[in-house]
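For reference, the chain that follows is the form predicted alone, supplied as structure tokens.
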Amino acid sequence: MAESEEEVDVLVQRVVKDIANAFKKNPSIDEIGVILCPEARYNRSPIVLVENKLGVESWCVKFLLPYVHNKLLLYRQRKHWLDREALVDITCTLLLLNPDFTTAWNVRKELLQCGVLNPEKDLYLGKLALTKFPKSPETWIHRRWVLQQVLNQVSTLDHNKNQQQAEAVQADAERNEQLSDRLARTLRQEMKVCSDAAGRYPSNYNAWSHRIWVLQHMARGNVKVLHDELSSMRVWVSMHVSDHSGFHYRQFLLKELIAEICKRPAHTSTSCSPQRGCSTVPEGSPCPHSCSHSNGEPSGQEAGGEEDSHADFTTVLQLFHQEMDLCSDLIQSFPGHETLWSHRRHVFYLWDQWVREHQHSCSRGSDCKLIHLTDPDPGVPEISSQSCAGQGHGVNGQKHASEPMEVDGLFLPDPHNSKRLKRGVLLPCPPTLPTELSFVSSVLGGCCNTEQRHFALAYRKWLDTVIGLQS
């Protein structure tokens, strides 16, 4: 065991010159670790490396934590010069094993803009912090500033390719296809490490706020994604019903989608715009005669119109039945969590709002009206009486079932794929309150859980007195 300073000395730099070399013998490393090891009990390097794991011995740990801390200090107080090379291996040992310590980071922003490191470097510096510390919010920070920077690269090489001559448009296409395959590569990549992360630790609350900011800057208005992340987080609340942060990420996604949906493209000639669904005329153009010919019958335009603000709200009436349709599974299976029960109340309260939204803008036009899913209009999908059976409160005031069917390998249709939506589809019962109180109901029946049955009745008053007030 070293004792004096200088051995110290020799040890440390040993050390992170072993890690440094770790890294070069293998560029594949997924995961970091601390090998409990009281004592140095044999003459050999306290890093290991098998397949793509590093560990570092804890004996070694008392010693190289302050030794590189006290370097890099010295450093930036300018006591003590390092080159380039040196600091990035500093910096690399003293993030691996205090992945919080801010001034490091900031050391490597100043070598990422001085080029000495490339992003894709510190954001797989990073993942592997985020391994051993998953929680670590500087790694977070630090992964948003990195991957803005990455942001910034594009939308400059895009403002300068704007400025270029007609005889660079072949390699300006081949440098934006590379540039797509670039920002989708890191997509991809960041919400892994986002998934790796909430596995790690529960109710990962950093990593799961970075996983929607990587959305809002990355993938913004892009339907696929939202879709996609909707569709592969339902295996994973699945298997996480207690973790909060999981399903508030669905909520968000759901919003988004929704929002997305909405906010289609529309026409202001008619009232009722082509993606967007019911909408009102500009001012001074009465309805009537926006939304058909002197002849009353309705004009192509407006008939394809109609057609896609059906299909708007077929996608959305999917979307909120199926997450409605996984929190009843998911809390006929797992009784007693109440992160099941605020989630459907989330998602109930979303529907509610979003059909009085619907309606109060479909009212403002005197020919708009509420898309009704019993309408025989062909361009409406139609609704097959095995889909609602019976009669009870509807979305606008209309009767429609008071217990919804469950339909098995229920679909979401592509939103920008209309011909799925024909007629004969067999669409569910829009969420209402009498058929939440049916649920409610049926769980407290065969309740033998006490906190389940607690959840019930609080989620059965909180529909009286929020939602059926607001009726």
Contents of the next structure:
Amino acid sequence: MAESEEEVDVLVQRVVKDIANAFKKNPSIDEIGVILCPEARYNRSPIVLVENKLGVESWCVKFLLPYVHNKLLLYRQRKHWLDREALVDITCTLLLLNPDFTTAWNVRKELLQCGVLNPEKDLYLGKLALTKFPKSPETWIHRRWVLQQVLNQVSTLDHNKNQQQAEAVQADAERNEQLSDRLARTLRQEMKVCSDAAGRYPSNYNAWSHRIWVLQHMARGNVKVLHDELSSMRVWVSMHVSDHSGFHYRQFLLKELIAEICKRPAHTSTSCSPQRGCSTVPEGSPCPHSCSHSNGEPSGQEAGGEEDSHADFTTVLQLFHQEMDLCSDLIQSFPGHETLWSHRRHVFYLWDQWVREHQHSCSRGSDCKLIHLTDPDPGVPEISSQSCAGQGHGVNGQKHASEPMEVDGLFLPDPHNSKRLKRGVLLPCPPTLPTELSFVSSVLGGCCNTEQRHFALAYRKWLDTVIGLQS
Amino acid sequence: LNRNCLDASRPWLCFWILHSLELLQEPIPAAVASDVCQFLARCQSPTGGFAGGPGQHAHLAPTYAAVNALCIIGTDEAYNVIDREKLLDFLWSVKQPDGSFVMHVGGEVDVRSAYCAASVASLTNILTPKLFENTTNWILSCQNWEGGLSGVPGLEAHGGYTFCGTAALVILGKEHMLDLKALLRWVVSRQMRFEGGFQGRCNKLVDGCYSFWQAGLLPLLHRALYKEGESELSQQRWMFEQQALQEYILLCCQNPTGGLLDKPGKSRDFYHTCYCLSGLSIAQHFGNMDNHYEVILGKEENRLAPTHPVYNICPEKVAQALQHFLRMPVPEIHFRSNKRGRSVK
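Let's compare: the form predicted alone is above, so bring in the form predicted together with the partner chain.
Below: every chain and molecule of the assembly, starting with the one above.
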């Protein structure tokens, strides 16, 4: 079917307009796609709108894309004029068909900067493009640019607010709330966009990298958000056990959370526990290792930071323990997934690092005991990582009368400490080299999946050669 | 990759095709070579560097591709296309204070940019230590606990980024500052036990292009470890299963009508053709000019030309380009203010 240049022109103009009208008619369009339809049968628009789904019949793409693409390039080379509305429509059409067309996003940047477009429009367009092209690097890059504009706006307003302290406090508080509402909404939306894109393409590097970027720029130090993400991700990763990026995200969350927990200042007037959730972390922590955290109770403090570092340690231990637990669970439920073993390595490695870094932050109290993370102990019965919370001994099944400050050792509050028992805190077993080795043995003992065997053996080799060598 | 619209990749097409031809030892007709030179000249930005196409803004990726393509052509006409002074200006314009480079003015940072910058700067002899101040430390911060490198610090280790970061450090002479053993452990774990090809990241599928991005790390590591005094290195083989990789490429990655691809079922494209062939070359050739050992799977006709593991163009072309540009003085950059209003010398 030979189309003359004019016919193509008319067709394309019509299609571009139809797309624009579809959005006007239905601002809730949430997915785009190409409808396989090799020939135009009837004299009707190739744009199909059903419920919230926008479809483009495939026959018109070969006309549409090169034509619109060319028009935009000519505009850029100043050989052809397009008014603002035409630019918006054309770039929208282009980007829905090929969101990696950088020039189109750049045109929209200019439109944004002169106020013709608002940022929400581009976030929406990007979100739609990602339903069909979940990896599109240019879409994610543009998205970050837009979010940065939004963040700059917000911080400008914030800054102005601070400068007008004399004015009505009420109005400021309200505006402040609106701003943080907007940020919170934007944050939630970004998490959703990332999550959807991650679901559409396995191990979607760009989607997860974006997710991390968003947290770093919009929720820096926000322990509540970190905790929420960690808990909402449990379900997701359990359903995507080969998604290395998803597990990497958990590793990122863990690292950030631990860094934040250990950063908190010695004195705050409100009790602040991760279980309850802190939305802001007070700035300028003077003392990295003693915090006011006290498991939900008002911070009636004992001498020095002893209680606080106990509590810190407990929180961190619980986080690691839960993570290892999740990992063990998934490894046993879904044999033969390399990601799960890689995750286990990373979590154990993080734990091992953390222990080494904090070995010197010993309490001065006399009820400290030490355990050795890498002590071999033939006497220890096979224990799963959950079962030793009630035991009155250190992990190695022996009481230690070791000296504090021993280089290889780990500070662990004595479970016999009556104050702890009163609170009913069950201290989970910290992961150790022996417990990991026994985990490997139990997997090897029970499994017949060749891949699983291979990964278990490789993990053991790693434990022996990498971790073992460090002690 | 969504390649419906390759408007920002035209120098790449030149490189992918020219490099494939040189690996296949197909001579490039003089007229074609000249045409390519003229086209790339039109892709060069008036402010320096090369863009994805005529009239677009300069970008480090097409800059890398264009310089490589011109070096493959290797004629004076080709070398003369490159405006070295402007290229240096361009590199300065994308350099960041923390040592990283953005891919283009106003764009994002990732470790590829350091490789692209180091590659073109070293080949055309415009490299100065000041230009790469802090870059080493920035690249090193991209190495994560897994041993591989991520696109920016803190992200997942990834084959493409790992190659770029490592090769950049090799150019800067700082590869020994990486945790080489961890990197070695990571990359060798990326060769698939069943397929023989390489994956880009843990638990992902095999992809023919990683035949270069991943396997290409082994020659770099071999040399780095050798320089560190590692005594147990082989004198004949790289530290990956060369035969298995060749099998994967030859048996699974060829389109019967020509060209190479990611994995069976995928369609051919020039990118995969280039990198599958590059990986095949790496798997066939061990060593360097002085100590060369070959492993050719199948017929002798399968033998490709060797490729330089840092630049991924043929080693003679690297030598020739260096010889040409080293005769020229390193340009002084023009006394001007950069965007932040500081004077830059």
